[in-house]
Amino acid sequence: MSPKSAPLSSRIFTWQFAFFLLIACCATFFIVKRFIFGIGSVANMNNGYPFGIWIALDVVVGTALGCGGYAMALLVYVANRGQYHPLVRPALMASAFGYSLAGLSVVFDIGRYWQMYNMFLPQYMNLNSVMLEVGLCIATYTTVLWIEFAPTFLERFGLKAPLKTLSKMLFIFIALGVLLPTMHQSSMGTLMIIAGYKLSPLWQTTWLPLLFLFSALCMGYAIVIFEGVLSQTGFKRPSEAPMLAKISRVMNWCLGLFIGLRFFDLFTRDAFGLAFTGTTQANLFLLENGLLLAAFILLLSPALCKKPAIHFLGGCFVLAGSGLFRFNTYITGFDPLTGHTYFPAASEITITLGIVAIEIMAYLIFVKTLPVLPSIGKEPHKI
């Protein structure tokens, strides 16, 4: 086992774990109902709104939350900042969870889910489809993430020969792990360009691919900060504040580029005035950008960045603001102009909460049984 990481070896089944298990069980009931009685039995999606929260939240926002591995790969392997390497494995694990469960959400969302395999058959591929590129990239990247994370399992079970072989080949998967998210995260923005006039001018722009890519990077660094602080407080671990403070500054550079590009585009298209019309779309636009501007201003000071509470708060603002940007692009800012409306059913929300609960339970199981978090010797763990 690598001396740099070790399992927490504490009790898995706690009251927190039981709470999330209860949510997952409730979600399972509705998932079974969906597969037996059809998607209409649990979802409020319709001909005007074919994308509900399973796509907008679980996939579009969820995969961005799973970009911690992508963001850290750029920082550690591309920018050659090896001092951040202890954060790579936890970020990879969270990314693998996020992308795997996003793929699961797609299965719920597809009407004829039993024919989903056709997407991988060349004779059925529509090579002009942006959605096909997104689907294939996400499926491939999910596989790549688990291969990159595989050394954790090999170390845990002492399989030195396979570990040595995989280590020699890992650079290939690291390269793919940088290429694939760059492709599909930007393509998620391209997908909504196709919506044309149905998407509000507050979000509709040819810059959407680049904006989605920057938002994924911002959320990737933000989730690393978020998880780092929570694991420190929840498991009573030594503070990683100096390292997380540096990452918060990297995140703020990405955030500054995102905000600058966003407002430059709005002003050049004369669309900024729509933000003050008092509509639901306008108010949510102001909320998303208010959160991002608050994070940017908060993290401008190097002295403030060093405080765990500040970079954690900034990370939370970035997660909320960037996530809302993506959600608004797919749901709030979209109007099919057919008289259709959409609000998620309680069962839809329960399934989404269940997916989040499964991810949290998997996180607790993995960090307590596998060498994921940096080794710090023996100390008490709270949860």
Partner chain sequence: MRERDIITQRLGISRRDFMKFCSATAVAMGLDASFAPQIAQAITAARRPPVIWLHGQECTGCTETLLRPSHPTLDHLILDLISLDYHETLCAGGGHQAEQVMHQSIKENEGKFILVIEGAVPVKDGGVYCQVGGKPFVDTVREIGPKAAAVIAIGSCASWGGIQAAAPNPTGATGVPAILKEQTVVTIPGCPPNAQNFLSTVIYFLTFNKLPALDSKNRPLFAYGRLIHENCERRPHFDAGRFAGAFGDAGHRLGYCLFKLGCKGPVTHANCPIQLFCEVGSGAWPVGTGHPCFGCTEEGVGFNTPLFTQAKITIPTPAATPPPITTEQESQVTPLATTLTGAAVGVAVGAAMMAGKKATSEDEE
Given for the second form:
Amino acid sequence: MSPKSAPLSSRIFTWQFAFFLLIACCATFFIVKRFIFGIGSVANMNNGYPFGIWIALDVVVGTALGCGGYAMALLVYVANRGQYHPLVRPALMASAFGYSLAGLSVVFDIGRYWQMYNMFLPQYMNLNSVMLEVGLCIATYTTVLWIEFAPTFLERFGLKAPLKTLSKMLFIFIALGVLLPTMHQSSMGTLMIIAGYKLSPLWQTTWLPLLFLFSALCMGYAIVIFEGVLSQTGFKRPSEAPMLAKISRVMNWCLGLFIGLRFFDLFTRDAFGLAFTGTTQANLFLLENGLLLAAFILLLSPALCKKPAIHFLGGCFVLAGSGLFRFNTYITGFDPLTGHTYFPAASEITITLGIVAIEIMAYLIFVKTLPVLPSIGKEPHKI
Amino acid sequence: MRERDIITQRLGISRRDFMKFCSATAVAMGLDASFAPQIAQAITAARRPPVIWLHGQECTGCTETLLRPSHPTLDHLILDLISLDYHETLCAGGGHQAEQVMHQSIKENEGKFILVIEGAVPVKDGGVYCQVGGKPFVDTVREIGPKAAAVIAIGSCASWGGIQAAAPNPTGATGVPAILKEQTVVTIPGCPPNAQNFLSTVIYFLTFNKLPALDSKNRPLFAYGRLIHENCERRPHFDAGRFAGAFGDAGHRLGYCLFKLGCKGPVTHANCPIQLFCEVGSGAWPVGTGHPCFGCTEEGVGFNTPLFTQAKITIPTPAATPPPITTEQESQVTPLATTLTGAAVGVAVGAAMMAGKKATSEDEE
Amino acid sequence: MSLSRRDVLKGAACTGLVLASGVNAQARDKTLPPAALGILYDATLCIGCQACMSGCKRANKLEPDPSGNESLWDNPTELSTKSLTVIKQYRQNETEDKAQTVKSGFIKRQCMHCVDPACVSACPVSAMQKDPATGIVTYNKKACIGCRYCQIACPYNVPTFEFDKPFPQIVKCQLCDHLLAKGDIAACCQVCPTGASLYGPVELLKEEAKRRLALPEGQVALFPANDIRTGRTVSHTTAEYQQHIYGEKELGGTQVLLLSSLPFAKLGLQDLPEESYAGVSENIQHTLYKGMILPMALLAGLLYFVKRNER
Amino acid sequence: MAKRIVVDPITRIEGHLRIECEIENGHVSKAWSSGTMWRGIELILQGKDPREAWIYTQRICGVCTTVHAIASVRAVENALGLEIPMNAQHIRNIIIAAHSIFDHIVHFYHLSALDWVDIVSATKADAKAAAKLAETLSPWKHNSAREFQETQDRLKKFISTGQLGVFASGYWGHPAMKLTPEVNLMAANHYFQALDYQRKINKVVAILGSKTPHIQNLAVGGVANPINPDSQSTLTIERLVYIKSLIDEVGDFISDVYQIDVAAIGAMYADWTGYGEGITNYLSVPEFPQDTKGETFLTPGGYIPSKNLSKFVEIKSFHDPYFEDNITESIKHAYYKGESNLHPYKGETEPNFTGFEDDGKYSWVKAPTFLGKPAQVGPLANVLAMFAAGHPPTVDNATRVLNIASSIAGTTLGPEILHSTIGRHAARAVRCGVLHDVINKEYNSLIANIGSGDYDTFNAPVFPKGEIQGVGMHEAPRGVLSHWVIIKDGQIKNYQCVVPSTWNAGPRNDNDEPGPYEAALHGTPVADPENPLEVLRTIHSFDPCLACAIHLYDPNRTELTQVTTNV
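Taking the form predicted on its own as the starting point, write out the structure of the form predicted in complex with its partner chain.
Full complex below, order starting with the chain above.
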């Protein structure tokens, strides 16, 4: 393994941390409430909108944000771009968090959580179900992610022997770590195909699996750029701009594929006209694609890409646009045509924010206690 | 069976004593002793069942209701159907004379008379809040109750305390069933109850020689088996969602449902809408004339739930008008939720912008 | 310990086969089961009395659902966990539909018991099952994990979920499956006074529906009531029908068939293609994952690249 | 030596009343009256919604049903200054008049006639002679010999069963019973007929009031009866016509039976025009408002001091301070603490039981006074006031009753005989005739008003923040009834009822002047102290209504020194 990583040794408990802790506590309160009084007591989900932001944001967008590991693995191990290796470990960690917390969200989103293990019992498995594929695949991938991330722990606690064994087998998990997201990120697209007319033609297409796969890749690279810049500014670390600039080029390729497919599909299905009907759906569609197009154009020039502000902005646009694409596919593009409406309840939002807060807190703890970020040889300032 | 045997069996006295008694009775009534054989014959013939009617904390409204029906009329009732041996409002004599007749009747007819009680029984402070003949009413009820063949509590007061039991119940008023716990006390609640419900109960008992079927509060099912709401003539308006909003408004004048004015029909068991009052035909009951029911027959409703407070619908049934094809659900957007959303997006965008700025500036350094 | 590439490939292939031959990997059968039971709801005979709703509640021991206006009535505006069937009413919008001759009409909403049910296809744990004989779509709470994907999947928005309970279930019409053993029929058809809801074998119901569509308007005719097999009839004047049996072909067909004199779109019933969404979804899924061949091939490739590039 | 007797319970009245008398030389020399039941309704009312106070107060009495309801809504309306739509006034007035007619008929025939009429004696009458007598007195259509014979047979059959029921305790053959068997039979016949006619006039109350006893069509601000001649569920033309036909039928009974029976029995008991005068300060209030504010009335009312009709002072409106300001209640002889002669708005009811003191405190009933004097209320007071005001229907009816009585008695009986036990019965019969005139006028006014297109029946009350007070006055069948309410922030703060039986049954006042019962009993002859029929005659002539009168009763039992053992 190439350049060494080292923990940041600054104080964990800062005022920012306290703020996130407060949010997490509020969220915990509502989560307890949900288990005592039912989902309806904290969330606005209803029979028209059975999926709310816990699925749409925490799982569908959240796992895409956790695709950094996937995207980087693809780049480093499959495309053989070893120079990006320093970015792999932080990306893996973010992925592990993203997927784990998505899994956590699922536990309180699922109504009959105490029977969740039925998914793993052959007598209950329905192989026709996309949901089964997604569920099993995510569960497996989360495990794979932690195995991939395990060397970090082993290094931290100086467990040489297991580290050695693991290193030998790691290639299998790395391969699985590429295969599984390919499967379930595309399947998350397939998931909504069965909704038929309930999903607006602006999103409903048999190309959804491929679009979701591309958007996962885009977001995977975007999150690597985003986190790279943030950790650089947040922890006063040296700039990784040249590397991030190159990744932004890779990302733009994926984005190009996505946009190309998206518009090709819309035009062939004759659905593009709906984008200008002035409805909320249409406007969000325009916003979604506006952000993506802006990012695409911004990052077209290799020279511009080198500027941290540009590739950071591009990354942000991709995160926002691609995230919105996924959110729209699950929430705003969805309308059962029964008169039902959905807007998350404050408590429901708090739970989602709590998940994000936990993720950030865990990130901070990890980078300050574990060798995640590339070692730079001098003590950084505390944040 | 010979007459003598009948006398001996029924009255437990010899024929000679019996004839003496008849002569004395005739004289007591201011008649010639020559009436004695007639009286003797009457006594050995089918006797009208004796009824003792006691008054507790009451307003005499229940007695008043007996003046209203024509089947049977009050005179037919007390001259031909029953022998009303004691009743304060109707007794020809007063004081000592009336009390004496009552005690004699109870003695002679122990286990055979019908006891009707009108009015509540106050039990606070030893029952001093109602005394008749110098004696707390509660003691009288306890004394006479067990000697009766059947006990009927007429009116809400006798059934469960009625108006004087309303908060703060200053006299500790309660119903007869709470006093005579060992016996079945038929209750005919209402303020006052429909006289026909009382008369039907009495005549049921006289005709079939048993009490009518009762509900859990000992009310005859034939009169209290259903909610007023179930038989109300305005029910279709309820089902169709047509309500009067105030006395005299357009809906009120069209005969719409009075639920919103506080009608307690949905929680009150009684036959008012089908039995009607005072034999004047259609609409002769409170809801029929346009006033909400206040639940006088139902313990815990009448004198308990304020008049204009809406009743709780316990067993909802489908409305007459099905819902439209699409019902637009209410917006779930709350200020707090939008604030949170805005704040979250704002923080994310702001943080990204700051980070971007920093990155740029460091880059330029 | 070291694994040869060959071993890995073998193992992967085995896993794929195990998955592919799973217990519930039933083949898609898009034809009506031979003894399929269903309901023919004729909106032209419906009087909106809602006896079916009350009857359904009694038969299924459901609580009242005063979720409608002001909580005074048991009148859900939609199917709910307490209402497995709902009668809705279309009322003409004077400003928009002036030319229209039929001014109002009822529609009964309930589970359509699809020939190719999306809920059955969607459920990850086989909690939704289509009875192979009667075609009734049933729900098994022992299997259900409460993911609510069946709700997303159902094109008729039928399954409902107990959002207000800590230990919730999915609730939907099961065509009074529990009464069939006793020789009874669906409660809604049992209590329907006009024969608007008619129970029976779907094949017979289809024939009856076609007979009705052929009846001239305005004539007195006999209509089977309650259960088409019993021969009980009631007499009505025929209405002018839309020449369409809703449910005959929609998304592969349903076992609940609807007739109306109003265009079905006005009654909130979507104009649906003949191919089921479940079919589309499953086709994609099976194209990608049939026998797990594609994923396994991909994995093999990945292993090769990763091993090669891992340095 | 004085002999003391106790009559408990007093029967054929509403409520629980105990009367004690001292008898000296065959006449009552002193009397005490005591209510024996308390329900605490005024306490229950505190804190309740003033809009439903009438539901509670109406249950004060089921015989004077409606009157406490009417007084209650008027009190709250008075406090609010709320006007009442004309239709509501007319509907209320018809109910008031119909109820009063019913009450007077039932009082005479069913609650008091048995004091004067010997039912048993009627079985010895010659039915044909009785019919002939009746036909000479009246054109009444149901006075045939056949009907008299039927009644007599019915009585004979009843008596021969030996089960006399409520009649078993009667004073049959009492030396004070003086009517001939034929007159007794006529009265008995009318006793049964009166049951039919009270039912008919009650139907008027039931049609408008939903039911009776205890009507349920009132509202603070009007009535709950909707009016819309073109709707089914309202006061329809059919209902109105039904009312009219009932009014007409009962009118004949009043003029051809009731008034004649009272005149005849009065003439035959002419000696009783000399007993039972009692207090002769008479108080009554105007009734049957003819505008929305309660300022013009169909029957006048006012105050007559010491039976001097020329000193009559009219009470002019529902807000007349002459009435509102001049009432006080004395507690010098009642078991209460605190200041005596307080105005009802300031009324206190803190008990102070001292035991029975002949010259001290001895009653639970307060002694109301008007202008510091005790006053008699009731139909007599009302008739005298209307007579003094020259009210034509009153003058006509009074002249008619007195003329019939004069012709039977064979002497001229003038209005002065009214100040007596018999006079109270006569006044009630006169008032009943007046009420029939009123109900006809009210009916016509209601029809005319509806015909003019006015369908209003209700003005919604709005309660202000802060404290308001009001009085509701009503000329009830037993006399002046007034409810006094203090409302704070839309809730009842204090509620006091000054009722007819309080005026009449009250004890001595601050000046030790006896109350009307006590004064009227003074001098009443008692032939047989074991059977004090005469006491009942005088007490019954007031039509006592004790449930209304008792505000509070002793938590400790009242022990009386009993001179005789006759309890």
